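Presented below, as structure tokens, is a lone chain in the form predicted on its own.
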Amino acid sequence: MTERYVVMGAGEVGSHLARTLSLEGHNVVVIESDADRRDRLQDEIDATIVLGNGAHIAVLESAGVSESDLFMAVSSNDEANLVAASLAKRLGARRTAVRVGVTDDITVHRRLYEAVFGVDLLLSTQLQATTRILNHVLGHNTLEIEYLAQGKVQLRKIHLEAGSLLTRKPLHEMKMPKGSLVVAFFRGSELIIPSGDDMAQAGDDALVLSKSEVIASVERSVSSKPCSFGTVVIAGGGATSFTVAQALAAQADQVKIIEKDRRRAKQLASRFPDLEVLNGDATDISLLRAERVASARAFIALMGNDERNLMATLLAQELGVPRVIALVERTETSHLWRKLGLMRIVSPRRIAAERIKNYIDRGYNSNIVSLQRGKAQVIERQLAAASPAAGVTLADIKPPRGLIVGAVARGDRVFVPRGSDRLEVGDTVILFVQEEHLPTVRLLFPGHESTQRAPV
């Protein structure tokens, strides 16, 4: 079926999913405020462009959004994209999609960003870099992440490998770090709600609700590939570099940060007392060697040009580093870089048009327990006094197999209930519900119907 878009901001995202977009078919109308690039888009794709600001209303007007399926908002541009969004929802568009570069604001206050500009699909690519990243240097197979109880919550859908202890052990065995819970295998179409005596199979995805802070913890107990993480080196000292090494801070045996800014080194090292930052070039190879970065497990090149990752990658695999990953914004280079030297390449922007292809894909669906087309939802809600399910214990709510109260939020504290444990009036409660049980929710927890959406 022939479905409507319009695209804003012509660059890499943008023109990446116009153009496919257009190849599928559909009838697909780009934004772009720069002239030499809306003619040069002419000359490649079937598309209608339209020269001008999507932040205007007269703008998204010509582009005709009012009649659109999804607005796309991914121009460089934070905030333009979130204006944008928000007007062309007011004009008609039926959803939206914004690209935001930050990380943070997202993870906390994303539900208000969503529900102040009425974004449908919020992600951010450097959240996004930062998952790919991680995945590549610890063995990982987390797929995609929601952020709960303004970031307090992980929900995180990983795949098993045959190595995996939860391929290995029914989960009454298995020593989950406290403060997560297993709450669901996808295999294939099916979804399966395990109790205790269930085990996984190898290619199940499962989904874990955890505390942010055990997170980590979480992901190796799952992992089917345990082991020592030794030295991780990082090249740069950006604001994806800072959400890596918080990261990798907890994981790795040693995090070293290379900034060739004085004063940019001095505050990594200000905010990272416990890691090694070193002012210094990572391009500059007799530096690479005082340092002995060849005894890394890996090197990541986070310097914010292209050339220069290039550069410090090949010559962290010239000293021998068996794992070597670059962060790449000029993606159509990409595969040159891949047949000068066995890296990883990472490219948000990339990711974000993949991402968004994705939620096109799958029905504009972005909760990532919606692949079986809503057969389960993540809900998170706050407790009001007229909830029944306020001031009295899980053992006393006796909720179903398919209604589980994975988390709560009461305050700066976080858990995961047992029958014990009493709810009161303002807890913030993550259910993972079936389709069947949503009444009883409606029953037990009444309030706004908040589904969660994956930022990622």
Second form
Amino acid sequence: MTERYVVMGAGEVGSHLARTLSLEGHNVVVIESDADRRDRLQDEIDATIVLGNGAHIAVLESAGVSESDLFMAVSSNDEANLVAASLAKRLGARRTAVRVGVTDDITVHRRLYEAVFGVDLLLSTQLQATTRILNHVLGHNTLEIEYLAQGKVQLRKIHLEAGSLLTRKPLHEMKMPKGSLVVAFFRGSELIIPSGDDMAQAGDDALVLSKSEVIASVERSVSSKPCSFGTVVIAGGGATSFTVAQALAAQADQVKIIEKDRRRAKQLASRFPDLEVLNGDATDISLLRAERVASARAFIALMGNDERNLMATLLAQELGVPRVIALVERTETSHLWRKLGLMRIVSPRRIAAERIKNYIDRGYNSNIVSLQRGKAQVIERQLAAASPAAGVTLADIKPPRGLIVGAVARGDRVFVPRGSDRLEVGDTVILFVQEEHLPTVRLLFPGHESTQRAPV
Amino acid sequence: MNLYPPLRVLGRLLSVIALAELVPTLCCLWYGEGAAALAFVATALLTGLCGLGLMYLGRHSSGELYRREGILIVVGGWVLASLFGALPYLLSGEISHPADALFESASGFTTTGASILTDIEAVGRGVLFWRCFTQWLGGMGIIVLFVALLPELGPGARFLYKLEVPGPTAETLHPRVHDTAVALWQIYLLMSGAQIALLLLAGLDLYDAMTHTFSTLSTGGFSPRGASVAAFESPWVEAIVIVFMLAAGANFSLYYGLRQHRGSSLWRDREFRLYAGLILLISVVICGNLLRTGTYEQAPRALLDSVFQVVSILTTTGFASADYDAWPNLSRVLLVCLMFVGGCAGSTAGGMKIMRLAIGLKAAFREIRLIFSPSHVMSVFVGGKAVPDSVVRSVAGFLILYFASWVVGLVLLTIGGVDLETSMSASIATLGNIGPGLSAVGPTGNFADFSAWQKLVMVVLMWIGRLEVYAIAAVVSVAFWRR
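Right, the form predicted on its own is done, so what does the form predicted together with the partner chain look like?
Complete assembly follows, chain above in first position.
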């Protein structure tokens, strides 16, 4: 079936998407504000290219967003992307997908952004890249992350390899960290809600709900990798570096960031105490030697410049760092990199493009919140005074199998409730529900469907 | 520099002080001390007139207050308050020498609590009330009081407030500094009311309850009794005073936080934990020392006395419930060390402040690290929060100037032949706004034997300690006066 897509921004993400979709035989319109780039693209891609700013209504109208199945705002300007998506929705686009750079806003306020701007899929390149980097560094297999209860709770889809503990022990023998819960297994297209005696098979994906503080140990126990991890050196002190460093701080013995700009280095050094910030050039081998980078377990180059990243990772490899990861913006050269021996390449834009493509291929089932085409759902609810569940213990509610109260956020505290725990008015509850129990949820927890997109 | 705006503001400040000088009149009349009442009325009139005079001189100034003018106002305010606060002592005839009167008055306003009076209980009740009342005013700060009473000071008020509030950084609780000052005084009044009520319950009369509350919450340490708090021979009174000294030595913005969210913000504050931990540790060590050396027979009494003395010295109050100068040397040395530490930032206590010492120590550790790892970029973290480098610099400068002041004071006080213990402890006891020291200036002694000019030196030390060095140092620097 031929669909109509509008892509705003013909950078790395946009042109990749436009090219792939157009090759698949769909109608693609690209909005690009740079005339030179438009001319170049015109020869490469079989698509209409509209010159202009996508945040302006006239441009959107001439691109025909009103008949589009999906509007993708993937330019490098976060704010313009959000505004454009909001306008496109009003003008009649059926769905919108927006790429932004920042991470924090997405992890904490994603739902609000989606509601206000009418966005169906909001994704952060930085967040995607961070997840990929952490997988490489720690040997985890996280496929997707969903942030709930303003980032205090995470839902992670983790691929299970043959060695994983979950494939060797039944669930009730697993000692999962406090505040975490295995919610479901995916086996092929099948969704399994496990009981205590169930066991995963190698190749399954596990869906794990966990407090954000313990997510690191959850990953560890699921993927059964060594607990302590030596020093990790990060070259470059940008926003991605900081997010990566923050996530690694709990697991690595020491995280070092090498940043060339003294002001930026100072700024980083004042963010949190466990971080070791070095002021210097990561492509300077004498600095790497003096700081004993050779003894590090992993080296990550995130300097925002492909050539410098290449240089630094080559040096780190030369010094004998076992795991070397580089962030690459220009994806067309990545095969050259692999020839040089750099095995781990992370390309944030390529990841974002793949993620959006994935969204389309899965029939616009954007995230793990809505699972297996609606067969199960994760719902976040604030407990109203009128709810019959308010002030009652979980044991009294007797939720049926297939309805799991996964986590409760009360004020700053988050916990996985037991039978004796009482639900209070104002609590945010995170429910995992199979389709047939949706009416029960409506009965027990009346209120907004917060997973539902607010009409705009 | 434009001298007129400071003159006008100082004139208004004097009229506020004149009003304060009328308060003890009531006390004099109640106890039938007619002459003293007259002295207070005369002082108030004189102060008020001088205030009007200054306001007249500065009548043509515009409202703008820049930094230099601000510094001049704060320093001038404290000097004038001390000068005019000395008048009641002279006019009532209780103290005859002007230097002595100024010493007593400065010791009051700066909440030092050092005294030149040899027989306190021979002095009239009204004058003794004034002594404690000046501490109460100076505790929360006369500039903070002034900012609270006069909202029309404008943006310059923020700088005045920062100069007077103790600690490396002055937090404001409200967006407007006037509201902050009002909130601080509200907390102060509330705590005062609570302590007066508790002391009344413990069996004190209203006069004793009020005067002791004034000098407890301001961490001043004046007492109308010769034997200080020990005069009541009541462990209850001592316990109440301990609790309120502790409260006064902690950061007042924490109480504001408690009032706002009623959470456990007290324990989450790193400085407060250091403060409580330090008190606990030193009290236990001193208590053990007292019991082992046989200074005390009974453990409970030893514990109460050591806690009382430790809290009293650390919060720079200077009350005594025992003659700690007769204690073994280890205990005396530890108490002198505490004199240098002082209370928390944003409290009514003196000393160098725990926060500053923590920042100073962490900064020193950073330098050690940088010796062998020069490309390392580090921030100074206290309680999980990074301290800006500008604050670290200012703290380093403060520590050096503070020690320099102490050394100069120590040398000047040794002239005339007092022993080293006396001069060392007298210098820090006045600089740190504590009050009693060791030996001749110990809890049973007093400062009467110093010569007149040495008393003036100590007055300057008290001002330096209360205004935390920089403001006073700025006023005496040449560059400050250069056009």
